[in-house]
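Next up: just one chain, as structure tokens, the form predicted alone.
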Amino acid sequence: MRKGDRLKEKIIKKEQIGKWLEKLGKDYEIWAPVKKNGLVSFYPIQSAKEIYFDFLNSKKTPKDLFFPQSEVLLSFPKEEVGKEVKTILQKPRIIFAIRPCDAKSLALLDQVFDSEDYQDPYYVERREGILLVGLACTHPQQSCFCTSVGGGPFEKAHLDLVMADLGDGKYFVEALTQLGEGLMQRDDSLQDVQEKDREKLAKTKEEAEEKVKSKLVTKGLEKKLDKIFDSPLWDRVHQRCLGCGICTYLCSTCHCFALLDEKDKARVKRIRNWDSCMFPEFTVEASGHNPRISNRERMRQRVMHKFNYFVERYGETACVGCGRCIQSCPVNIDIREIIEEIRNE
């Protein structure tokens, strides 16, 4: 397809969603948002009928497709040399209306788990062959932050396809690589894009991003953090912490994990944990030694892994702005003041 070829932009109603993803569903397994006991997540779907579209964001962040809460590694009999399980999929999968923080989130667990150095092949096999059909958000909420940490409500990033809700029943459709494009051409039924519809998303997404009312500056916060590490500003931010772990296991970009060994009388498995840097338990050493034995430090490492550690590594904040972590805190921890106070301290 030629470059700036109209073909990649394209209308769909909502009513024909249901038709367009029944044609993909059998070449594809998709994922989409489904409300279950009152909370937003992903889950393979059968139809269209089944995707709550009127979303936010999801409760739980979609990393748990590739780098699942609990997994077996290893499963063998007591008396064998055990051998790697496969996650073998049965068709490649789509992931459908995620959002375009949560996109950027996979892109940064890639370079954890994907890069020159390391190769974890459990989330390599479950990342390879995905396809990510975003779905901008023209509804920020009050804790969403992603314009200050390099995103945004309609950002394009690491997407195959995004739609937009143009809030008369029709979504814009915009193709991003050949494998977004070949999705939009298993459907002959998509109309042809109007003026009036360019003109429509151009103003949608300037009142989505004026909806991001949180304005931090994020730029050179790593050097920052290089100078107060023994600050008694850590004194202060950790005092309400109840080192729960809701931040990071709701966080999109949080990677920690135990491995634990279990056995029957016949098996022995080995399994892969979530884990937190809030657990007290976390850095124990053999010897019982704890490096971090309170929530100050505990804190401080949350903090300085992602906007300190992280960017030195990677060159990008461990931090996509989804605001989770603020929303769930059962203390009303606001990751936006912690970062005001270290850029005043």
Contents of the next structure:
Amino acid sequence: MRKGDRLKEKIIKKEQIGKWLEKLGKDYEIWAPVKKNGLVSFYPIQSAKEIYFDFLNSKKTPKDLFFPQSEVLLSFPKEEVGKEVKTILQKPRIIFAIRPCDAKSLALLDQVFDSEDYQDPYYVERREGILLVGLACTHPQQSCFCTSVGGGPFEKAHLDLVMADLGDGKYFVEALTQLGEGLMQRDDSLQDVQEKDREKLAKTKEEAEEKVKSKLVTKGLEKKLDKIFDSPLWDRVHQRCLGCGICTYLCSTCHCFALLDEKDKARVKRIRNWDSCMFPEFTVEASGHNPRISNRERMRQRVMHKFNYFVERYGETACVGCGRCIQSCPVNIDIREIIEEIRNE
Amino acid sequence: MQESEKELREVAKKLLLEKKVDLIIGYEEGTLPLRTRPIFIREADETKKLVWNFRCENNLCFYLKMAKERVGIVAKGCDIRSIIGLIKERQIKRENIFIIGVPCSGIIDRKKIEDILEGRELLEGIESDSQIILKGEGLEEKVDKDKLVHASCKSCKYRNPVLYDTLIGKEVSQGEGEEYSDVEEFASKSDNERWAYFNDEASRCIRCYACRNVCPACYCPQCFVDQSLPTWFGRTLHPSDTLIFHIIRTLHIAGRCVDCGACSRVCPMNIELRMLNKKAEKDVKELYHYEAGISLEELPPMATFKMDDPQEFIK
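Cool, the form predicted alone is there; where's the form predicted in complex with its partner chain?
Below is the entire complex, every chain and molecule, led by the chain shown above.
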């Protein structure tokens, strides 16, 4: 390890985090996991005391901080047609304690909203103003399968800074970008890393990786899907589906939306709302015809988009293995089983 | 419990072998601890997968709404009340449904388990007749089943099916009966307090519509909230959009809701709007002396007119 690398690593005690965040809070709006009504989600915080550090993962993904579920894109008085109102972040933001799987999902969304062909100004503006401070996942759940889709509980990709709970009241902190380094340097009370901390980190990482028990083979899945578009498999896997939007709205990579214009007495608004391929209206054409007539076609679309179309277009699977769809499906539809079935078909 | 499961499998197998039904809809074990899930069985051999226990939380009537065959359905007291509603409203034909009634002393509410877990992961759940052992990393807790029973089941007085073609197992003791003290207490609060409560609940809504989709009383081919020509309601997350959806749904199912609790169990955001539905149920009961899903003959109050119906609203 080079000397410069070591400077990018520090140790912070749990009780020091509050002070550190206080310093960062002067220039950044900090969003972190907070437990409200029994659910953990990302909220802006004033103090580290509000943070729920022991969360498995948040119920909702942090994607709505970049791509809100409902956003006014344009709004103008009826008389002033064409005047654009853009949302601008008041302050740069930090998403504190984002899980590696959710960070990976942002990298996937970047390909959609910030590509060479197309830049979504609303997404891009937020993305550029937000720093990602990751919290390595020491408690992967039974439903997690990040290691099968190119991730891992201690994966550092796409983060500015990563922290790992060493379990002894200390966190290992590593800066991964210049901006991340800047965040670390804000607090000079962070301590140097000792060899035993490094050993602890390696051990914690190994233990976490062992906890990811679900192993799926996703390699070549896209080719298999090419061949089974009309397979009776789809008759089987959709049977239980209620056709609700839980799996899509809690998914960290789903990104479909619908535009709607609204007007009241004074103003006209163009609003972008999330939409779900599991809803019948998603594909209703102007004639009234609906090419995806039942849950069979809709569920096939969801699987195809994640494991075939996205792979074809961007070279990666649009699933990060966070397991939220498995955990929250009211009828226990399990994407791991569906992948297995596809492979065995 | 195990005996009734055995009986259930035998009954289902016989129904398929004798070709009395084409399809059995019931429950099987799921892929996560303590979870069961709907299963669709067409082959007699598959009936060994059927389970029946106090974890069978789904109201399977959703699947009757689209069934075109003769279906045998495993149904709890509340599910049967939903079936009666669907027959009365001519959504399904009685002769196409074979009701395998299961007396039910209440199913468990997974949200209560989550409260006990306090963020820890449940790795295993072991059940006995009256207790559940919750196991996780550094966790082993014995909990009485009674403490985990869903709110709707606690007060249920139709734990034994009111209509069935065959009954599995023995009848059970009924619940405490309607209890509207919580509704009355809530109704006595100020407008502002009530408004704040509903706004707070609706503010978590992500518009996944799981509550509507799972509801046996919600079967409109197109829901008012999905119509876009014209768009009746906004699609944003503002409570003026989300709350109006929930309030209108309550009004649409007033006098039809059987308080099966499926809407609150499927909600991923822990939204608790049962209070609204209970209030509607109470009003219908007081005004029209009617309870939904009890008899096939009694006409639904919203579809009939009687000279002695309360008419105080006509001034």
